[in-house]
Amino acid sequence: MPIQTLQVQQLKLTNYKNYTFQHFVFGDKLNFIVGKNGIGKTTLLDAIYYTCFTKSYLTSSDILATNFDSVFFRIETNLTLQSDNQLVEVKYLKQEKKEILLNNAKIERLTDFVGQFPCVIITPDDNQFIIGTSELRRKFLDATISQFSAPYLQQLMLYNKIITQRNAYLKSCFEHRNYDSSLLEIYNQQLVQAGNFVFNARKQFIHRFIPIFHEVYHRIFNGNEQVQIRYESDLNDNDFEILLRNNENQDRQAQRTTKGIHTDDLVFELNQFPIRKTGSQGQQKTFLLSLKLAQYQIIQSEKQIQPLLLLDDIFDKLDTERIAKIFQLIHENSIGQVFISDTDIKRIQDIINTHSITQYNIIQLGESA
C-alpha cells in the first residue's frame, strides 16, 4: 500500500494564545514561518499540534491557551489525507468540556482520534528532553506509540487512572489508619494487567526504534561517535505483581505507588557516557533531532501516512553541514509537509538558495499577529 500524504491546507485561529483572529494558508511541502520572537511563530505550530493531539504541546492547561482575558478559543483546520478533505474543529469554553469535531461529527473518545493525523514536533525547549526529568522521556514514548496503537493509549490511560486511585487510597490509609489489603489487591490486579501491556509495548517499540535512530544519527553526523539508548524499567527484571506486593509497606509509608511503568526512563549515551553530562549543546541537539526524525520514520512506517513535521527555531547551535543534512532528509520523498519557524528571513533565503529549494511558502508574521 502506498504511503498516504497528509497536508494542512488552511488554519483559522480565534482567541488562541496571542492571536485574536488569524487565517493561514499553507503550501504543500515546505512552509517557513518567519518573525520576531514573541510574535506567534511557536503558537502557530502549536495550533497545528493541537489539531493532531487535541492538546497543546507547550501549555498544560487549556485555560492558559486562551487569548488574554478571553474565556474561549477555537481552532479550525482544513487538512487533506491522500486528497480526501478533512475538517478538524477545536472548541474550548472556560468551565465547559471542550469539543473536538471531525467533519462536523463530535469525537467522543480521545483514543478514536489520536493518530488519525500523525505529527512530530521539535522545539528549543525539547533540550529538556535530553537533560530533564524522566517524565519528559516517557511522554516521548507515549506520544510516539499512541499515534499508531489505540490499544496502547487505552491501556496507558487506564493505568494512569488506576495509579491515581491507588495513590489516593494509600494517602487515605495513612491519614485515617483504615488499611484494607483486599482493596489494595484489587488495585494491584488492575494495575498489573494494564502495566504489563504498556511495558511490553514500550519494550517492543525500543527494539524497533534503536536501529532507525542509529541510521538517522549517522546521516546527520558523519563521525565515529557511538550513540545508544537504553530502556530502564522496574519491570525489566521483576514480575510486576510480586514487585507491588514486596513494596507494599514502602508504598504505604510514601503514600504513593513507588514501583511501576510510571517510573520508566530512557538513558541516552554518547561514547558510553550519559549525553546529558558529557555532550556539548551541538551534540545534544544532534541527538535530539535524530530522535525526533527517527520518531517520524517509525510513525510513518506503522501508519503508512507521512506525518506533519513541525520544526520550531531549530537552526540555532547547528552548523551549516548539519543543516544541509537535515534538508537532504526533508528533500527526500519520505518526508511530507514541513513547517519551519525562524527569526531571520535572510537565513531562510540563504537556505532556499543554497539548497535550490523551489517548492516552498513563506509566511512573515508582523506586529498585528
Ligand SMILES: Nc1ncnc2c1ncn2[C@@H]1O[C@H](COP(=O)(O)OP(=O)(O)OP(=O)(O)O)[C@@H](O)[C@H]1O
The other form holds:
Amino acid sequence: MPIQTLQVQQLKLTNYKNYTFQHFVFGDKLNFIVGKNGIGKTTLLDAIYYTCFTKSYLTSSDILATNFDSVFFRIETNLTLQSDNQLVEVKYLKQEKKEILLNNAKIERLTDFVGQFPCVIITPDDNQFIIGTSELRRKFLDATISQFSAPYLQQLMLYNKIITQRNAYLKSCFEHRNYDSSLLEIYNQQLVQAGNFVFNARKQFIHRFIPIFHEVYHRIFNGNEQVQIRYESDLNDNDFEILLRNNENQDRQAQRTTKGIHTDDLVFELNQFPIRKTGSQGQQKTFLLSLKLAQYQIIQSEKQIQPLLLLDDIFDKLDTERIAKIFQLIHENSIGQVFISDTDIKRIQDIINTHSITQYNIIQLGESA
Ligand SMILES: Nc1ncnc2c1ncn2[C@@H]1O[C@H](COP(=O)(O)OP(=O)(O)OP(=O)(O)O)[C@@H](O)[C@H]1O
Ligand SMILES: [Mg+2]
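Given the form predicted on its own, state the structure of the form predicted in complex with the named molecule.
Below is the whole assembly, all chains and molecules, this chain first.
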C-alpha cells in the first residue's frame, strides 16, 4: 500500500490565544507563515498540533490558551487523509470538560484518536530537550510511540494514574502514621504490569530508532562525530516487582514512588561525552534536527501516513546547508505537507528562489491590520 498523504486544508480559530476569529486556507505542500513578533505564528502552528494531539505543545493549560476576553475557544480543522475529508473540532469551555469531535462524532477516549493525524513539530524551545530535564525526553518518547501504538498510550495513562494513587497513599501513611503493606502490594501489582509494558515498548522503539537516527545524522546532515543514544531506566537491570519491594522503605520516607519508568531518560552522547555538556550549539542543533526527522521517518513507516511537519522559526537556528537539506527532502517527497514560520518575508522569498520552489503558499499574518 502506498504511503498516504495527510493535509490540513483549512483551519478556523475562535478565541484561541490572540485569534478572536480567523479562517486559514492552506496549500498542499509548503506553507510559509510570515509575520512580526507576537502576531500569532507559533499559535497557528500550535493549533495544528492541538488538532493532532488534542493538546497544545506549548501551553499545558487550556485556560491560558483561551483568549483573555473569552471563556471558550474553538479549533476547527479540515483535513484530507488520502482523498477522504476529515473534520476535527476542539471545543473548550472554561470549567467544563473539553470536547473533541471527529467528523461530528464525539471522541470518548483519547487513545482512540491520537495517531490518526500524525504530526512532528520543531520549535525554538526544543533545545531544552537536549539540555533540559529528563521529563522532556520522556515526552518525546511518549509523543512518538503514542502516535502509532494506542495500547502504549493506554498503559502509560494507567501507569501514571496508579503512580498518583500510590504516591497519595504513601503520603497519607506518612501523615497518619499508619501503614498497610498489603495495600501497597495491590498498587505494586498494577504498576508492574503497566510499567513493564511501557518499558518494553520504549526499549523496542529505541532499538529501531537508533539506526534511523544515525542515518539522518550522518547521511543527511553530514555529521561526522560519533553519536550515541542510550536508554536509561531503573528497569534495565532490575525486575520491577523486586525493585518496588526493595525500595519500600525508601518510598515511605520519600512519600513517593522513587523507582520506575517515570524516571526514565535518554542520554545523548557526542564522541562519548554527554552532548548537553560538551556539544557546540551547532552540534546540538544537528542532533536535535536528526532526532526529529528520525521521529518523522519512524512515524511515517509505522503509520504509512506522511506526518505533518511544523517548523517554528527554525531559520535562525540553522545554517543554509541544513536548510537546503530539508528542502531537498521536501522536494523528493520524503516529507509531506510542511508549515514553516518566519518573521522575514525577504528570507522566505530568497529561499523560494534559491531552491526553485514552485508548490508553496505564503500566509502573511497581520496584513490587513
Ligand atoms: N490567552 C491569550 N489571549 C490573548 N492573547 C494571547 C493569549 N496568550 C498569548 N497571547 C498573545 O498572542 C500573541 C501570539 O503569540 P505567538 O507566540 O503566536 O507569536 P509569534 O508570531 O510566534 O511571535 P514570535 O515571532 O515572537 O515568535 C502574543 O502577542 C501573545 O502575547
Ligand atoms: Mg513564535
